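Quick heads-up: it's one chain on its own, the form predicted on its own, in structure tokens.
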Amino acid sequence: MNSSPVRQTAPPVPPRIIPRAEHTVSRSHISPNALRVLYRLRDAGFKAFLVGGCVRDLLLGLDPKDFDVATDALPEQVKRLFRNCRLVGRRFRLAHVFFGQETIEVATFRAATAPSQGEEPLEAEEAGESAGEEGEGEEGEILDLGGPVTEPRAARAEAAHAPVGAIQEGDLDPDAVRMFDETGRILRDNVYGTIDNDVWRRDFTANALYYNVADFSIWDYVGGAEDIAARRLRLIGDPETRYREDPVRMLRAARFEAKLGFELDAQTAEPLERLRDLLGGVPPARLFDEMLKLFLAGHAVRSLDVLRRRGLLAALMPNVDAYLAAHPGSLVEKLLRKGLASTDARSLAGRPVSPTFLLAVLLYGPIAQIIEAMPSSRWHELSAILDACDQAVREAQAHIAIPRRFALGVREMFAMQPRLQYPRGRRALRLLAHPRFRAGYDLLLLRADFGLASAETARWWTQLQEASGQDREQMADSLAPERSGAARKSRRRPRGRGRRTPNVP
């Protein structure tokens, strides 16, 4: 590893301070737990600000999903103030303060020396857009340092902060506090500083506003308030440099465009398609997390449109992008869009949403295409359906890390379709208890809406779920009796050589 050249400290830029009378952020809309954290930090003599997406959302009149705090207190000092606190993160050291189901993330101001615009850190992988967006904690990873970093250790770390060659996670210097790989992507950054430094380390101007609990003012260094008023999304600094530091910022730009309805600044949008291949160097687990944020937060349909328009779907899920490009306006695309709209409705209503169902509708086209490439005599075989699911999931996993439980869930949903399409006797009742029944049934309804499954059969399953126990038995008994294995095999065979539609699509 080689050290980067020493950089000059950038002159501080004074913020525009917006007094309470000139903005709409009210403490009545701020989480009481976030206020407790802010007040305790203030009373202990530290500066404490709400920062990031929560301030942005409050200005927009939205209810923030989470609240994040920025402070000049070191993580170890935060931990000493809160018994319900633990330190997390390997790349970025953060303090998480727990209040039941709510976690307040506390990040220390970044940058002991103001770095160039090429050295800002990654945002957090936390499921929200927040102050904590400047930090990251990995699930299950706890770092308890047990005291402040000593000056000699900090000096040793700063001296080795920027290797120029390729770095693997195991190569990280345990004393280094700022490290980069050969593409400029930041691997670690624990250099602390002041609020004047910290603002330049954030990503978008709309996410760089600080709400000061001391006098309830908002500090704006980069014109974020004006950009929010104009519904404009603009990166802080040179966009290409910022994307190279953290390619996930491209997906974040698409997510904010879809979620907030903001328009991307021309300079922020220009490098997206040109630099999208940099996403190939991002850990697949992080890309999967970003995919869930794009599609499970109530703006999935808009996210799909933005990703396709910006050329980013080809980097995130290339098999899905290739299918949609080859079959514009197809029934499968309509099914996908309706499935995403259904997911949006559930999310906005506060109902649970399923990554398994999301993956099933996203991969529907690639799975159908794989089945259609097989001999037509295999289109209705369960083994063919399962093989197609496995292949489509493997292709997606080359880019995003799909956890095994979700991959198996997709497999089970598609394997259930023949059994749902051809219910037989009392076996249909047993299917109601299957853990994937509801997801499989929802997929059947989607298919029936577009003529890809029997609408009559879909209605029968709906009535069966609404019926009482005795009525269910009568409905099941009214079906054709169980067939022999030979008869079932014959039923799954396509009728005639002219049949073109496989069982799944």
Given for the second form:
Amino acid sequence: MNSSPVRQTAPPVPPRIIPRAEHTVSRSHISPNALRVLYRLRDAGFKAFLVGGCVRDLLLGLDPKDFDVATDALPEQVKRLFRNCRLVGRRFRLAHVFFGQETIEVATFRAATAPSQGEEPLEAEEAGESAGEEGEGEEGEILDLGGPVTEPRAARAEAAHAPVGAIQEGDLDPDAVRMFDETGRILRDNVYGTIDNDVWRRDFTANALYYNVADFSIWDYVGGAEDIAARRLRLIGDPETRYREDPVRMLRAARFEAKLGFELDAQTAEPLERLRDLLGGVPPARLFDEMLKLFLAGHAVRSLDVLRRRGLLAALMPNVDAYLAAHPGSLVEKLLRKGLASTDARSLAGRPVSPTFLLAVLLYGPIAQIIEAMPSSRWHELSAILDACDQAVREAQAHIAIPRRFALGVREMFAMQPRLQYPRGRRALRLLAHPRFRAGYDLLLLRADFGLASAETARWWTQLQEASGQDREQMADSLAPERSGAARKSRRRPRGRGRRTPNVP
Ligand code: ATP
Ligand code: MG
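Starting from the form predicted on its own shown above, please give the structure in the form predicted in complex with adenosine-5'-triphosphate.
Shown next: the complete complex, the earlier chain at its head.
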């Protein structure tokens, strides 16, 4: 490990300043809460800019996912300006300003080549925990505010009187050194800088534009505006060095390629396959978080294609990559793509998406393969399904930290398949109340789409859910003691030696 402070790489170039009249970013598209934060910082005498993905997305006419603010105010100074503010981050302090559901992240300008907030999990939001299960409220853990804050009088008075511009004891971190590990990865950096420094630590030129609240101009140090217009993704600085500093930038490149449909600049693309193994040195919790951003944000199908084409799926989920490589055009691949497409449709429609369902479709191939490798005498056993789920999840866990509740969810979804495929009398009704029923049923539908489960039985479950209480009982009774109708016809559960296909695949 090398702990010597690194050179400041910021060349002394002035930014190109694009005046309001020459760009398309309008305040009407900016979150009112982000504008409140910007205005209050400005009114307290600080510099304040929107920065990063939100400026990029506004220029592209997209709805930004979140709004990030960069300022010359130190974190403690930001905290004094906003009653609804919490400082987070272990090594890099950031201010989160809360407005009900929305959080505006305010980062102090930092010195050159420092990694961004993504480099470490935040105190308040451990990686992976930020993605909620369907219906599970996660915000309570993160937000500790008493509701939206619309310029409360007390806070305004505080803003007017507190010596916000003055640096107070404790505002500066005395431990401002930068350390690298032997692969060139930045391990720590606490140095605050100016906007001229801040720009060089950002990853892609398209992510390094600053929207200045003082006059609504855009500051561009790195040709980001031109790259956005050309739909080009280009790393700032020497690509290999930037990937070594923070290998997650490789996944971010794939994510932006998938999300924005940008073309990767040749030099930005070249090292990806060569350096992908560096992802092995990234904390698995952070990789899990990145995986969710790749697959739960409405562009999962494209993410899968880009990750495979760039050789990155092999570093993120090698068992999934190996299965797809060994079974080109398989039913499992079709099932996976359809599952991802329906996840995309849900997330684009603003409906909740579930990491459990995502993991189940991603791991379908590896799970099926493990079952098929077992002696056929075990194929009908529930324990075979559970063992296969556990093994496939364990293989994935070696790279990405899958929180326990999602791993258990995958197990439950698969364990439910035989019961869904062969419903039995009134016991079938009990399954409707299972907390994982909906996910298990969705998986059954997908399997039925590809002939991996009976389409008739899948329809029976659909009708059962639509039926009234009494009709449900009748439907269930008609199955007992012998199955009837659709379910009996679909019964293809050979026993003993004659059995040819495993229970799930
Ligand atoms: P999204 O649309 O997913 O929000 P984003 O570009 O805003 O995309 P964030 O993860 O929200 O991505 O990060 C905000 C900004 O912080 C980025 O635009 C980029 O400037 C900077 N950044 C984030 N992660 C990194 C990183 N690993 N290395 C360098 N800069 C980063
Ligand atoms: Mg963002």
